[in-house]
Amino acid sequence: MPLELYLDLHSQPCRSVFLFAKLNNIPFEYKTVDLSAGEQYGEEFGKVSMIRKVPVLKDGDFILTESIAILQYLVGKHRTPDHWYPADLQKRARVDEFLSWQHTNIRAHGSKVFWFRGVLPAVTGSPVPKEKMDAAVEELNTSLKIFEDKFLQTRGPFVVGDKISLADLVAIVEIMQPVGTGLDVFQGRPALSAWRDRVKKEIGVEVFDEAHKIIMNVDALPQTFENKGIPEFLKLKIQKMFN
C-alpha cells in the first residue's frame, strides 16, 4: 500500500515532498487539502492531523507533519542517493545549516511578499498599504543576498558542492513564492539565476513546471475565492494574521 502524502502545492513545504517523491520514485497516493477553501480545519483532515497543517505523511498507521521531517523520513525508508542528505558528517550539516537557516528568512520573507502581493489583496478587495509591501520586499532581499553570498557563492554550483541535495530542492520552492506573483527575484541576480537554472534542470523541467503551475496562476486567487466562497472564519483569520 503506498504512503499517502496530504498536499495542497499552493504551499511551499508540499512542493518540496512532492518533487522529492517524483524524482526518486517513491509511490504515493496524493490527498488534496485545498487550503483556499480552508478544508485544513475540517473534520476530516483533524483527525489526520491536530496541527492542521500541511505537508502531512501517512505510511500506514504512522502520520508525520513538518515537510523537512517528512523529507528526511523519505531519505532514511527509500534510501535515496547520498547526494540528497549525505552521510558525510560536514555535507549534511550543511544542509542542515540551510534547512534551519531558511525557517525565518527565506522562507518567513518571501511567504510574506507573496501573501502582500498575491493573497491579501484577493481576501479584502484592497492592496496592502505601499510602506508594509515595500518593507517586506526589502526583507526579502536582505534574505537572498544572504543566500548568494554564504550558501552559493563559495561552495559549488549547489548549496553542498557539485550535486543537488535537500537544501537546493527547499530553497528553488521558497523562492519561487513570491515569483508566483509577478515578483521577479531573480533579475539583477546572476549567481541566483545561474543556480535556478541548474537546480531545474537537475529536477527536470517538465515536474517542476508541474509543481508550480498552480502558483504560477496566482493572479486566479480573486476568481477562486468568489468561486469556492471563502469562509469568514477563514478570511478573518488571513486578515489577522498581517494586522
The other form holds:
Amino acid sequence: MPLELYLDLHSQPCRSVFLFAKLNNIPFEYKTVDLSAGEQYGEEFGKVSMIRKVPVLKDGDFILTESIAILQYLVGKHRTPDHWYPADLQKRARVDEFLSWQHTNIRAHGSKVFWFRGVLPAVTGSPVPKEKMDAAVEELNTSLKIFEDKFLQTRGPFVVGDKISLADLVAIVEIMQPVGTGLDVFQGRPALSAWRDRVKKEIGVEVFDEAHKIIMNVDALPQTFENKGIPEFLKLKIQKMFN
Amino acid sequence: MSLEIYLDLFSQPCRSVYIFAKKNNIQFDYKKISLFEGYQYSEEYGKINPLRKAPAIKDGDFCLAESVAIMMYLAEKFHTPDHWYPADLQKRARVNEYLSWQHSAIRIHGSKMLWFKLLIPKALGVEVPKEKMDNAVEDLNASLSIFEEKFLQDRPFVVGDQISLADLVAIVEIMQPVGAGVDVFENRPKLKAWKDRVREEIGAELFDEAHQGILYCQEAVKTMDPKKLEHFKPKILKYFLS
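The form predicted together with the partner chain is what I need now, so please give it after the form predicted alone.
In what comes next, the whole complex appears, and the chain from above leads the way.
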C-alpha cells in the first residue's frame, strides 16, 4: 500500500513535507485537500483526521498528523541522509531547538501576516485595520531578527552548520508565507537572502518553485471566493480573530 | 564539567524539564531564576539563552533552549528508559505528534488563563473583558477535548501502557490553568484519572514539589506589588488586548 500524503500547498507545513518527500525520492500518493473550499471540514477528511488540519500522513493503517512528527517519521523510516536530522547529539539538539521555537514565532507571525494581507481582505472586502497590521508585521520582524541573529549567524551557512537540515526546510516554507502576499521579507536582509538562496539551491530551484507556486499566486484568492463562495468555517474563524 | 539547568517552576516547560531530570536521577546544578523579577532580560542570562526564555541548559560549553529539545537531548545523553521517548518508529511518532501539536494548542490556551485570571488584572488593575475571557475558556476547553478524544482515547497514557514525554509535557501545561483557579478536571473524569495516573508514575512527592509554586499562585498574586509586572506590560498589551 503506498504512502498517502494529504496536502494543500497553501499550507507551510504541507510544503515542508512535500519537499522532503520529493527530495528524498519517497514515493507517495498526493491527496489534495482544498482548504479554501473547506474540504478539511468534510466527512471524508474527518475519517482521516478529527483535528481537521493538514498535512496528514497515512502509511497503511498508521495515520499521523503534525508536519514535524511526519518529517521525523519519514527520516526514521526511509533512513534519509544524516544531515537532515543528524545523529550527532548536539547537532540534533540544535535542529530540535529550532523546530520547537518556530511554532509560536516565525510560524505564528508569518501566518498572521499572510491572513491579514492575503486572506481577510479577500473574504471581508476590506483591509485589516492599520494598527493590527502594523503590530503583526512588527512581531514578524522580531521573529526574523531572532532567526538571523541566533539561529543563522552564529553557526554557519545553514541553521546547524555546513549542511541543510529539517530546520532550514521548515524555516524557509514558513518565511515564504508572507512573501506570497507581496511582503518581501528578504529586502534589506542580506544574510537572510543569502541563506534563502543557499537553501533554494540545495533543495533545487525547480521543486522549490513548484512547491511555492500556489502561495505565490495567492492574489487569486478573491476570484476563488467569488467563484466558489466563502466557506462558513472561514467566516467564523475571521470573526474570532477580531474578538 | 557539570550540567546547569536554569529554571523557574512557575513556567510549565521548566516543570517538565525539572521533573524529567529528577525522575531520571540526572545530576544537575539547579539554577533557580525568577521570571517575575525579569532575570531573563539580564546580560548574564543572555549568554546562556539569547531567546530570553526558560528553561535553558548549559552542558559544559553547550547551551540549549526549548524544553522539548532539552528533554530529547537529556533522554539520549543519559540513556533514560525507552518509554520516555520510545525507539519504536510509530510510538515515537505519537510522542512527536503530541509534542508538536501542544505548542499552539494546550500550551497557549492554558498559559492565557494565568494571564487573564491573575496577572493582567494585577498588572493593569482591570478585569479582562467578558467576551475575551469566554473565548479563551472556550479555546482551552476545545484543546482539552482534543487531548481526551484524540491523544488519550481509552489508553492509560498518550502512547499506550507507559508514560512518555507526551504525558509529562501535557500534565505540566494542564496544571497551569489549575494554578489560575480554573478546575479543568471538573466534569472530565477521564482527564482526572489520567492526571492521577501520571502523578503516581512521576511520584506524588516530586509532582507536588514541582507544582507547589504554581498552585500557590493565586495567593502569591494577591500580595504581589503590581509594579513587579511593569516589564510585562508591553507583552500584555500586544498579545492579549490588541
